[in-house]
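Have a look below at one chain only, the form predicted on its own, in structure tokens format.
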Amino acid sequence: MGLELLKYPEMEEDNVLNFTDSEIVSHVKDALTSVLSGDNNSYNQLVGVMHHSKHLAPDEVALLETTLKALAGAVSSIDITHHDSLLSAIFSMSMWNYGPHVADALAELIVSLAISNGKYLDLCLRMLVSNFTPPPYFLDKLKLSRGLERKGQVLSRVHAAFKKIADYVPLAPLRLLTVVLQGMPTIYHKDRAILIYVENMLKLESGEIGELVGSTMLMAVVDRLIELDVEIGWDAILQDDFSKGIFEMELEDVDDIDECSEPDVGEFRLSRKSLAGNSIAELLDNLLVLTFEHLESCEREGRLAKVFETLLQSFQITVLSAYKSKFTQFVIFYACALDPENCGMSFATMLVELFVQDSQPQPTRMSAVSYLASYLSRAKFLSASFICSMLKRLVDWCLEYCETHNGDLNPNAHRVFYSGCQAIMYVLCFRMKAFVNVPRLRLQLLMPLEQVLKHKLNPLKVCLPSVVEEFSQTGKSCFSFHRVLDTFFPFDPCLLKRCDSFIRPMFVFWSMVKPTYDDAYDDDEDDGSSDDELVRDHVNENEDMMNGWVGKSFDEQGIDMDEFDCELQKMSITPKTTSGHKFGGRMPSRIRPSTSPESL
């Protein structure tokens, strides 16, 4: 057994049974203030009892779990001076260690000292938090049942505490605020510690606590999330040449594609096979389904609105301009995807308020009318009603734009017009099915974005050619860009394989949508009208009065195209690659959904 147990006088294990509870808690506190005399035998047998925690027989679980109880009744006795030794051993017990009765005396031991003193409530929430998780022998106990059933043994106990300890310290919940947030693993320690921890942090969120814990420890969350998600680098995704257009490559395809098949030259690879054995990715995508079915609980409990309301100001604070983020973002996206009338609409209407607003950063309005493109594109929960709603808005500001702006026609000085512009695009790219063939919605949306694109602002020249290629279905066209606007559509294709299992269902993939793009523009070349002759009548239009401008490089007009790829790239996730290229010529007529860089 190891060290001999160590008993107190008349404290025999055969005995111990003997003793009603008050003449325990008695010799128990006479063992604590024999320390201030001098006399520390009996106090050093108290501490050693404390110090036994595996392989324990019968009757020393026996003592241990009746110490533990004299101990609670004995807290007024304790002295974080004189006893430190005592403190210091309780503190560092594990609940995992032991069985529910032992774990009962702890949890109770710890609540009476922190509702005692106000010394000891920080050391007695942080035992609570340092609880989260096993010990790391535990770890791989947690893969068969008895681990499982220890694991919820431990934790009910250690939440129930916290809202024990709440009911008498009306601020302890504040000050377990700080401890969790102090605690959070770093991304680097073990993943099932991480993700056992966050699970608790969840829990906080939706306990008896979550009212006064609840959104900060959500935030929280995210902004873990965001910090494994930025560690994965592009590098580590994409393969062959990134310098395509923004529809290159569907993520339905990817499962199909022959390991061993040779690509064809130039073709653009993005897998999650390259994410395999990404130890990050990994994480984060058990992360992001442990945050899924924590949204889903809160949906069945009707909490989602109210949690929504956190996401969102998350969303704003952390996401919206994060560099780099690939996957976060889904989590607002699965929030809305489960009560679209409510937030499905909110989120949308929040980004076109954040585009529109002159008041607001640039970079913050065109990463916001990004999400806005990207997601009125993918959410195949939303209504077409409701997708034209929203692209009346874009287009009604993108004419009263145009409107007041005939003069100065730097690109530098446009840049939240170009993005609008663009985002109308791509959103038609993937939507316009359900708009060409309704008398009204073409008169409120279509005729008007025709003056958009064809104001002397030119954006048909300055929004990525694969949008505006796409946008126009001609194949045709032969017109120079002179500049590519870097964007990106954060809600492409998940390459997290258990994440996608969630968003798959209700995410709209291009191949469900472009081949009815074919018939769509048949109907329109019968009817003699097409968006190939917009975009030529656009060219031939304004050639005349562009000649001046565009014949000249960008130095000659003194413009500071530095300055403006340093903003637009602020916005982009991933390196830019293409900042001196300018393109011309015949662009691809048939391009794929955004998983590149260029559409970052």
The other form holds:
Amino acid sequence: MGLELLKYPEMEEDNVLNFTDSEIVSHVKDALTSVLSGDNNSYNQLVGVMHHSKHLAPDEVALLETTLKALAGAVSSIDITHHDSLLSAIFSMSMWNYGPHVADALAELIVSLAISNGKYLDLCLRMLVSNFTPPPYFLDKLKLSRGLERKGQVLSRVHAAFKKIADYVPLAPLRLLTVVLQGMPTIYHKDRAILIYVENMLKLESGEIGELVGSTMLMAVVDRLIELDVEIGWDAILQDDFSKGIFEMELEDVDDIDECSEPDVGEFRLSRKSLAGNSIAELLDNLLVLTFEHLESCEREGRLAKVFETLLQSFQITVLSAYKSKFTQFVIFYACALDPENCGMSFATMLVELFVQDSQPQPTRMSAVSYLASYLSRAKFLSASFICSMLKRLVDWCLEYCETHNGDLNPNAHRVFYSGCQAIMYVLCFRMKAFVNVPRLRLQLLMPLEQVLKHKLNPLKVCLPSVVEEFSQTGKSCFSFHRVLDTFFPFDPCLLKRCDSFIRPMFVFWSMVKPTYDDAYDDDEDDGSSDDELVRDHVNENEDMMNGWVGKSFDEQGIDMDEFDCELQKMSITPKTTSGHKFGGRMPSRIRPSTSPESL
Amino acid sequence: MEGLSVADANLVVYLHPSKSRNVSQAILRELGSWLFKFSETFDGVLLAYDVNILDKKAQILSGVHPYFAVKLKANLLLFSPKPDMLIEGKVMKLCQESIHVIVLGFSSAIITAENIRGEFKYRNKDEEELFSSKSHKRHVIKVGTMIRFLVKSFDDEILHITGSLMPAHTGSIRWLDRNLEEFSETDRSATKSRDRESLGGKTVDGGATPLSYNNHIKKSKKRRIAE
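Could you output the structure for the form predicted in complex with the partner chain, given that the previous block was the form predicted on its own?
Starting with the chain above, the whole complex follows.
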């Protein structure tokens, strides 16, 4: 009854307010205070207005807007117990349902509530955070231009509201952190909800209160990425039949950069194909792309160095220790690519430092060096001299290790050392060509390395045969395999489609650095197809070897899947049990030496 | 300003064995996590600390996780506004219904219209909102003014103060200090003795040493100017 006063359809015609703002506010205040004396009529009408949300006629919209504005002025009269129906109506309103004016009024009301009383602060923040994601019916409309427009309207108001609240309640960002983290959709929610939620988290990072909440947001995003990453089983990526092999896929990828159509069944893009239907992979792909785009905007704003500090920390805590993270590490790869001189170099330096510190736990050191090896090999944006200097540190460390460890020859005792050697050889396989112009390479790097390899600790015997094979170019088949090292080359080609398009331009594919030391083959180039086949075979095998997917190498060696699964349960770099002589000295068919004479 | 005090405390901090490599860093981290939070033990919000390790030897507790107990001596700066205390803060927002204040840069305070004495009238002059006194023309409160107000209540979870401008000696500090000097002094000495009593049994061990008021006011003013 009292509220009918607020309905003035004349307003539309001649824009004349029959009541002043303060009159409306005092009217609303009366409605609120009358509840305390038992008269609920006006109050119930107020609540009714709040609940009316769908298909509003213009005068209803005006009424809602006016009511919200009046409430904003009357917050001091709102009581948390007596007016709980009104409050719950307000807190369940979604800005996505309304146009810009009502959204403005609603945001204003929320801000007023939040700053008026500590009791409402958390509730208001939660209401705003719940507006990160649209109501379910709206999720589909997000792709339409109308949906995007509404999204922009809502999110800009939500984030502006955070800033306003933070201006008047300095400790609000701290509470906001908790609310945002608690409200994160789990990975089993509708995927688009996570996407837009993470988009908001990144927006907070780059927003006006970014300094206060940014690093926590970033770390939470990386945590969520890892959670998704871990959900994608390795069996989704591996295949049983390696008749052509993934190297071929890598080679073909280079040629088919512009082809995004579905590959034929005959082509062996199996890995990517088997991931194609995987909704978690798709979600992870989209989230990673969001993160990449965010990094790009950070770089444009000149903030990348600061953001990188957080990323690095997050990497050390979360990614480095995650068991064989498949794709999340590309976040840091991309950040390094955007700023090779600062980020790119500091990442490698951090990994080297981790490796050489005795005080670090063994799995950490081994993980760090395998990340380093893969990174130095694959990062197109690193200078040869820098890679060389990193390698030199590894070599020097290995040499020193050799000199101080002459006693115990049990391979298990020297796992860190062997992983270091393997890393060096792996990088050299990729980068030897690039080192041609590095001065005094032989003296600084190759000669000490030779000493290391010839030491009685005998790294060549212990490291991954394929790496050794490739490195030594000798195709000697007489190594008996005493595997103590797991294979994990974290920056192997990214199998997520959208991500890959970001990473590709800065990525070294094996095909680009195929063996050039095969002087013998240079002579054969003009020969007939048989030699081409030989080259192809050799290349095939080499690529096989260079491929780091665990299952592949295991599979080649004839290990059954059960044992493979068992291996997966262990930590990232684990010793194979000493009963690992299963293949008893016989060279698996895949890593047979090339039949060309020079290799024997 | 009332509500600020420095306390000497004898503390014991229990650290996880993994922190034993760098104990001082662990202690600073632990104490750092208490900042800007209300502590029941100290009966106040910890604003700053200065800590010394008393003994290099620490007792190891028996149990599944052998935490070790490090004894410390600390100087703590505490903020504990109580009802009827006079607090100072900067006005951030002003409207007919309320005045929003920030105290010491971290605590938010609100003074609602019902708690603003009738002497003050709300005016909106050329888009600038302010409260001006009807009896003293120069006594004006607007955004940016430092005001002194009475504490009505303190929410120790959000560190939110509800305040009041009802008493006569509340309002713009600059105006009050210039025009009510005699009144302010007598008031200060009264509250000083009251405060000393209430600080008596506050710390974990040992007594509190309240700073002299002039020092307090100068310090807090400096901090505000620096903000």
